[in-house]
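One chain comes next, on its own, written out as structure tokens in the form predicted on its own.
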Amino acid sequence: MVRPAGRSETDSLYFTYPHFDPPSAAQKNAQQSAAVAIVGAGPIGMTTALALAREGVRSVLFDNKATFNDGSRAICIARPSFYILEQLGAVAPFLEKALGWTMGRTFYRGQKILEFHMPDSAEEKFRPMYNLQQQYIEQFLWQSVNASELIETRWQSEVTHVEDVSGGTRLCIRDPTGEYHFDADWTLACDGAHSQVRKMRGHRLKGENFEGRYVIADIQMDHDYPTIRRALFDPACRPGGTVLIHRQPDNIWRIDYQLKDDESTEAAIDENAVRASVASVLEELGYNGAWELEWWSVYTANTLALDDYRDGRVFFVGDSAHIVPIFGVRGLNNGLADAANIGWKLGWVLNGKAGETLLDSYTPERRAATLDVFANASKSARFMTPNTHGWTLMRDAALSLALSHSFAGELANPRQMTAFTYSGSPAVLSDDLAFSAGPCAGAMLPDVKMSDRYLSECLGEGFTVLCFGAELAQGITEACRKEDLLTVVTLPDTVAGTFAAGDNSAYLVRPDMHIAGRWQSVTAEQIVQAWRDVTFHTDLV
């Protein structure tokens, strides 16, 4: 990560980085153990801590930095992630600052070949995608973390060792005053792509590396182009390459441009080379106004993952478990879904609301989601940066065809991220084949706008049963006396079509808004038993 000469790594044109002191001796002495230790206080670590706090579980966050990550880094937040942020009570500042967008345009040799529109309508609660720099993402999450009485954060605290002990884990922590040990029942590694915890535990990511290299450059300029994704293939400014442009808040624009095979990375990230490359892109866009260089970096596209996201009482979350190409903006969003998934499950186990077997569903669900991301992102990556001569010929032929045939332009569609369906998960029941339509078991619950609010606003903090029929709802309420575990909601007939539901139909929704099971016709007793099956628990009534 590089900034212009004369500026430090946190000397930004638009963002003021806070400074966090290491923990005091009194703070460390006051708490020497916790139910959960989280390594890494980036977006994934903080989201995981908030997900645990939502379940009433205390955690301690450790991070070796003294401030947030430098640079804008991950900038695109998808609609499913906004539902996660809303559940955690952190969404308000994101909505105020982020720039929502719904469409993109793709150009080949200066001619538009595709304009794609992501599913959206006035009935949707959130836009399909939002642009927001990672510094703000971390700042807004930190506001919620810092306000929580259930989360302690220890900055400038490097985890140098994680070992198994009876009934838990022991961490060795090094900070500016020395070293000490910290015991935790569970440890969650949220320490990113270069995860030290992953290395300490002897694991390595496996998968595919793509040859294409991109420079990311953030600039500040007063440019009136709308907030949409622009992709330029074989532009005059980078012949044979690809350029991506995104607008961000504070007049910051992200420009990603592909390096040629014969360009050395070292030469390409020289400040003069970056300035010249950015200037040529702006000329291609027809922009001739003033601009300032903010920050730049370089990346390659990879599809890498662990075979198992769990090692005993250590779980890997986000980039510590997997690395995905940025095409389709899936990296951050996939990590946030990891955090929400392990957060509610571990919280329920620690609270005695679920059996420990529930934790066995984390890897099957989230690794399957990652492999699905790989399948989609790899298509985009091969189109953006063909890794063989054959792929290059096919890509260029498709782009040439798109100049005169619109259908070919769809091959350049980045296929934005959508929530994964957890079919076959041990924490999801077999789908009821009596349904002819509607969201299946394992899918994320679709949000619908009702007369005075959205369906998502009717959900409880635990499991929710969506019932079609007052008699069924009354029976479930009577069968389940622990209201904090099951919230019963009777839905109006106006939304029955969305769920392909009839009288006595029901959907069982998990705390992460994924559907645990659905029934075209069901009894209260079957719902209670379904809850037991999904949570691996017997004590509900």
Ligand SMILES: Cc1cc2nc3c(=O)[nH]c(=O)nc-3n(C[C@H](O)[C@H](O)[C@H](O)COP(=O)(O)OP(=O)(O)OC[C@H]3O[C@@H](n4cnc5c(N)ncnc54)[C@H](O)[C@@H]3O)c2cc1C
The other form holds:
Amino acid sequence: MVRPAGRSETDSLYFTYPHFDPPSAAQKNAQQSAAVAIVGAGPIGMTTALALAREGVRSVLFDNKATFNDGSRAICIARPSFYILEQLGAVAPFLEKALGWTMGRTFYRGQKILEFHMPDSAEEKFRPMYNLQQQYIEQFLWQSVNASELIETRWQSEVTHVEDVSGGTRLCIRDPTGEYHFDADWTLACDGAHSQVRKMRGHRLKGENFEGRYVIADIQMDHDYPTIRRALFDPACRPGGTVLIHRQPDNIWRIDYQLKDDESTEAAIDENAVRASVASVLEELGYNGAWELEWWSVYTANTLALDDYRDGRVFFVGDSAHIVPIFGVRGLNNGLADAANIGWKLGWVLNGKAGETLLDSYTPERRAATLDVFANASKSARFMTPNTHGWTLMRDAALSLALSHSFAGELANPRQMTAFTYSGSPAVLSDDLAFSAGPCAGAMLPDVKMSDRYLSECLGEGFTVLCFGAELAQGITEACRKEDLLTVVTLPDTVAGTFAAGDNSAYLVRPDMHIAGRWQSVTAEQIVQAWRDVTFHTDLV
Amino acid sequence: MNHADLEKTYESLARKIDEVGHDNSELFLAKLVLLLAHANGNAIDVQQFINEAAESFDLPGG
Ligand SMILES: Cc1cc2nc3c(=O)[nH]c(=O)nc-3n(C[C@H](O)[C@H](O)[C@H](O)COP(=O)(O)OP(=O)(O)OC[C@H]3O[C@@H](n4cnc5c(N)ncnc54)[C@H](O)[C@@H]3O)c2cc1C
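Could I see the form predicted in complex with this ligand next, after the form predicted on its own?
What follows is the entire complex, opening with the chain shown before.
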């Protein structure tokens, strides 16, 4: 990650990096243990802390830096992530600053071969995708983290050791004043792709590295073009290569281009080489105004993951558990879903509202989601950077045909991320086959615009039962004991169609908006029992 | 497609392959397959023909 000569790592054209002091001795003495320690205050560590705080659980965040991550890195936030941010009460600044978008255009040798539209309508609460620089993502999360009384953050504090002790973990922390121990019942490793915790615990990521190398460069310019994804295949400025262009707030543009096999990485990230490459892309775009170089970096596409995201009382969350190619913008989004997932589950277990077995569902759900990301990303990678003669020939055939036949252009559709369906998870009941339509068990709840608000705004803090007839709803409320934390919502007839529901149908929705189970026809007692099952109440007695 | 049609296809393919030239013939044929498959292909047949066309090459995996 590099900036132009003469500018330091955090000397940005548009963003002021804060400086965070290490904790004082008094602060450290005041809290020497916690239920949860979180290693890494990147986007995923902060989101995990917020997800725990939503459940009322206290945590301490440790980060070895004195500010946010340098450079913009991840820029695309998908719709499911906006629901996560909304649930955490953090979405407002994101909505204000981020640029929403819905479509992309793909060009082959200067001609448009595909215009794709992601599902969107006036009925949708959020746009399918938003662009926002990673340092803003971190800043906005930090505003919520800093405002939370349940989260303590210790900057300039490196976790050097995580040891198992009876009933918990013991961390060794090094900060500018020395070393100390910190006890935590649970440790969440959110320490990124190069996770020290992963190494300390003797785990390795497994998977594949792809051949393609990309340079990403952010520039500032007054370029008048809508916020969409532009992909250029075999453009005049990079014969045989691929270029991606994305707009970000503050007149910042992301230019992403593939290196040729014979281009050395060292030569390619030389400032003059980056300037020349960017200039030729801009020429191709028909932009001839002024521009400034902000930041650049090089990356390769990997599909790597841990076999198990859990090691005793340590959980791996975000990039520490998986590295995904950035095609289809899943790195950050996938991590945010991890954070939301472990957040509510650990919260419920620590609060005694769910049995500890619930935690066993974290790896199967989130690892399956990552493998799905891999499958999609590998498809995209083979299209963007085909690495054999066969893949190259078929890709070129599709592109060339797409100039005159739109069906072939669809082969260039990047298939952006959608929320993963957790079917087969221990924390999801088997689907009721009596349904012929509607979202299945494990799927994320589709949002529906109702007369005065969205369905997502009617959900309770914990589990919610969606009913479609007043009688069943009444029955469930009566069948609940005080400790059964269920919010019952009766939906109007206008919504029943989306759920293929009748008067006695019900959907049980988890705190993370995924459907735990659904029934075409069910009794109140069955619903309450189903809720106890998916929260593993047998563990609690 | 009767015999005369097939013969015509055979001939126009040979001519077109020569016309696009050695450097482009492979790409030309790949495009043609995608077009044919999309226009009147049945997914199962297409998979079967892909395998049949490769049978004479004695591939390691069979
Ligand atoms: C150059 C680059 C470009 C990228 N581009 C994109 C993109 O376009 N789209 C996309 O979706 N994703 C992209 N990504 C990936 C995206 O940035 C990550 O998925 C995301 O940052 C993961 O967040 P995280 O919190 O898991 O890890 P990180 O952001 O890496 O945060 C980990 C944090 O842990 C801290 N830490 C590490 N070790 C310790 C320790 N021992 N003790 C204390 N603290 C520690 C680090 O300082 C850091 O703050 C890019 C990544 C890079 C590097």
